[in-house]
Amino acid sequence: MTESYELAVIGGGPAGMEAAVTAAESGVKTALIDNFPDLGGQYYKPLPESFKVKGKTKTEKEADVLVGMVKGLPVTQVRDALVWGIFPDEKHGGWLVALYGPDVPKKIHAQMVVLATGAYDTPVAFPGWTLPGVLTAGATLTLAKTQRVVPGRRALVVGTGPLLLSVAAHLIDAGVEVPAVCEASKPLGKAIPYIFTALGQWGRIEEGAKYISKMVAKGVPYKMGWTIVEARGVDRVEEAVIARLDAGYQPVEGSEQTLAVDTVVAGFHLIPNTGLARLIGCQFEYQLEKGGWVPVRDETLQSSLPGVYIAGDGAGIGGAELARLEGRMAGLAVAVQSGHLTHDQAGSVYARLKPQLAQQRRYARMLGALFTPQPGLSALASDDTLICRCEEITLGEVKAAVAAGARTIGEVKMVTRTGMGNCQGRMCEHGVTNAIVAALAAEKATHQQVGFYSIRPPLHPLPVEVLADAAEDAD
């Protein structure tokens, strides 16, 4: 019999938790599904329980208690739970949502649904990507703070945003020395209309100094206007070459230094996690300067499909702060249309949050303005670089198509495969669609134009005993 919930939370980590929080507390039914085995999500991502460490960090006290207040809720947790689709229950209306892992039931039923998916490091093709020893800052972070694993002796970080620099201070701490921090951006020439806004972010800034003052105290320099362009060895990284930018993000011929390094950490920001939502049909658009395609939303938080909320940074980049925020407020928004608030009340809540919430969306303008990465950097990968890792699809092999006729990345894929391997398009498709955009410059092609990739079941590889059992129960 499958379970049956009022909403359906998809994301443990901030905007989830928020989010299943505020509706439970009002009364709706609720399951918060997650695919860790503990909530938090890639921010609030918790130590290793064999792990002993003295104290804890003011993100871990916010963890433990975000976490706690899910606890004591009537919240059904569904964790280490992959949801590998979501579809039309036509029968009873509302959602059925697919999912596998161990000890969770194949299918739930929600009326409603809250996507808080999350998002992902923006993957920045350039010679020698490929290579053991080139990894996104995500992982690296994941290696450094929670599994103690030092990635290597001697780490090139490389990339735009913040995130870099708590990077390299953590490597720093894990006793990796950094011979160079380069930020493609040079943030400093475009932040004087948002000191006003960078004031009001305290915590943050804190936090920022802290990480520089680790730096400053290695010696690890911090090159604004500069990126890799060659990762080079032969089984592994051995040394990078870095290069000053132009305005337009491409290398400065001439500015080349090589740096012997065994590592290379890559983080060019972040890109929206929106596989489930252009799965069921979401209405989407382009804005570069939030992580390219995002969902389409009222003032509630609702996509284009009743009933289906999208909150964090699954509908653009923002961070944690913002995405708490949008997580109570979408549960609020569920509880009104489930009848358990009623608009009234939980517009008192909305006036406290409205300001709060203009606050941290000042913010992500912000990062996006300050730290987007720039078309112009698809210019680092040559014509024989790989672009598509999972079916060895080469920059060249993608060009060649647009020069065939293609125009779309739909139309690119069915001639090439890019997109069709295991991470559905999620490690090519921001190189793949930057190429055609940049392929197409006399025609003016758009992003809006050539596309995104269409999303079908399973999103994630699956064995396929587990698709033969769910053909068997849709008979």
The other form holds:
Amino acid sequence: MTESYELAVIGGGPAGMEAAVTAAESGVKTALIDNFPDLGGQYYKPLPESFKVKGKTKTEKEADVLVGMVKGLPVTQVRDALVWGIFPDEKHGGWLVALYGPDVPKKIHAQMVVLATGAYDTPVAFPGWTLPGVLTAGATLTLAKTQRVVPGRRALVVGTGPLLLSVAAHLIDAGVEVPAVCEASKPLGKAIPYIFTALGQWGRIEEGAKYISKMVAKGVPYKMGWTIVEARGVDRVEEAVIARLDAGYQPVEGSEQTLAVDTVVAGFHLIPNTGLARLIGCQFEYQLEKGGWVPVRDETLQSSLPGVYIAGDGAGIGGAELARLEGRMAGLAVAVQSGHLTHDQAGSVYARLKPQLAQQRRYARMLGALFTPQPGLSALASDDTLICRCEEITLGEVKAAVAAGARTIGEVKMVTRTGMGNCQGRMCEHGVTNAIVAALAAEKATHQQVGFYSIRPPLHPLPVEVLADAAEDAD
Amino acid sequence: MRIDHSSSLLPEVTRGKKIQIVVDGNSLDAYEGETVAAAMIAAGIWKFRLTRNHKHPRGVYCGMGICYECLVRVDGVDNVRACMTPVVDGMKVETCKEVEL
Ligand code: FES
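And the form predicted in complex with its partner chain, for comparison with the form predicted alone?
Everything in the complex follows now, all chains and molecules, and the chain you saw is the first one.
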């Protein structure tokens, strides 16, 4: 028998945990699903259970409180579980969530779902970005925080966004030499309209200041308006070339500097992880400053599909605080929709949440305005740079497909095979869409026209037996 | 490299039990709780797989299970994501063995 819940929350980060807690507190029968062994997600980055830590950082303590709340409630935790599809349950209504993992049911049924799938580093292609030793900001922080491992001895940090400061500070604390931090954006000038928003976020400014002081202590330059133009090496990174960017985010010729490094950490802000929302058919809209394609939601965070809520960075980049509030909001809405709370009961909580949400959204808008990687950065790739890492398709091949008549990302995919590899397009969609839009500049093509990859189950490659088994089940 | 000193951002940890994994025939120290990727990177191994067409080396990129660049063979099973797989004592890992998924 398939286990049945009123609510399945997918993703055990800040948004997912809050959604599960809020719903369960009102009596909603809730399952919380995550694909890691421990709750926390990419923001809290939990240490493995077998590691014992002597002291905890503020964020780690915050995570403990939240995980403690989940554990104190009748929430069924389904961990180490990959959600590879969500299907409408024709017989009983609601949804069937298909799972794969060492010790999890093959599927569970839920009347409603909250998608809290988070985000990942925007993959920005530059010559040499596929070399071993080039890794994302997220990967670097995961290694340092959850594994206490550093990727190399001398690491260049490039990209855009406040995460770069965190990466640099963690690497420095871990004893890694950081020759430079290259922030592609020039946030200082652009920040002026947001000064009051920023002041409302004093805690975070303090945190940033702590990171910067670690850089200053080691004399690490924070180069604003600079980025990487090439990583070089044979079997791994041996050196990196950086350059100054002009107002259109194009490298200024003659400004190049070559640095001997064994690691390049690339963190070009974040994009929402929207695979599941696309797969089940939620409606999307393009909002560059929220990270690109984001699901359409109403005030209660319900998507265009009834009973499907989307909370946190997976619905548009906004940071952990906003994610937590959105999780609560979605959990509350589910409690109302499932009849556990009346509108009146929910009303007072909603009234408290609303101004907090508004404040965090202002902050999110500021971050987006300051740090969203601008389309100009796509020009870092040259024609022979691989833009689709899995299928090894170059930028030149994408351009050729456009020259031959392809106008949408779907058409480019058909002609070139971009996005058909193991990552399901997660790593190349950003670059391919920007390349198509740029190639069609004369026609004033927009991201809306170019579109996004359609996603079909399985969301991740699965062993054939698992798929065969699922197909049999469906018959 | 493993971080073996304490700092304000990375307070000291005691790792899990020390175990051994075998990567391409060589024994490596690893600690329970580590991922295969972390144990390999700690040992300075960066080449996880070769690409299908050009046989170019690839290693950890996203570190969170979504890019599939860190695929290795684990105990005879192909295409295992090293960044998502915890080490187990005696585990046999082979790099650059990718077959098509
Ligand atoms: S590094 Fe991306 S899946 Fe392992």
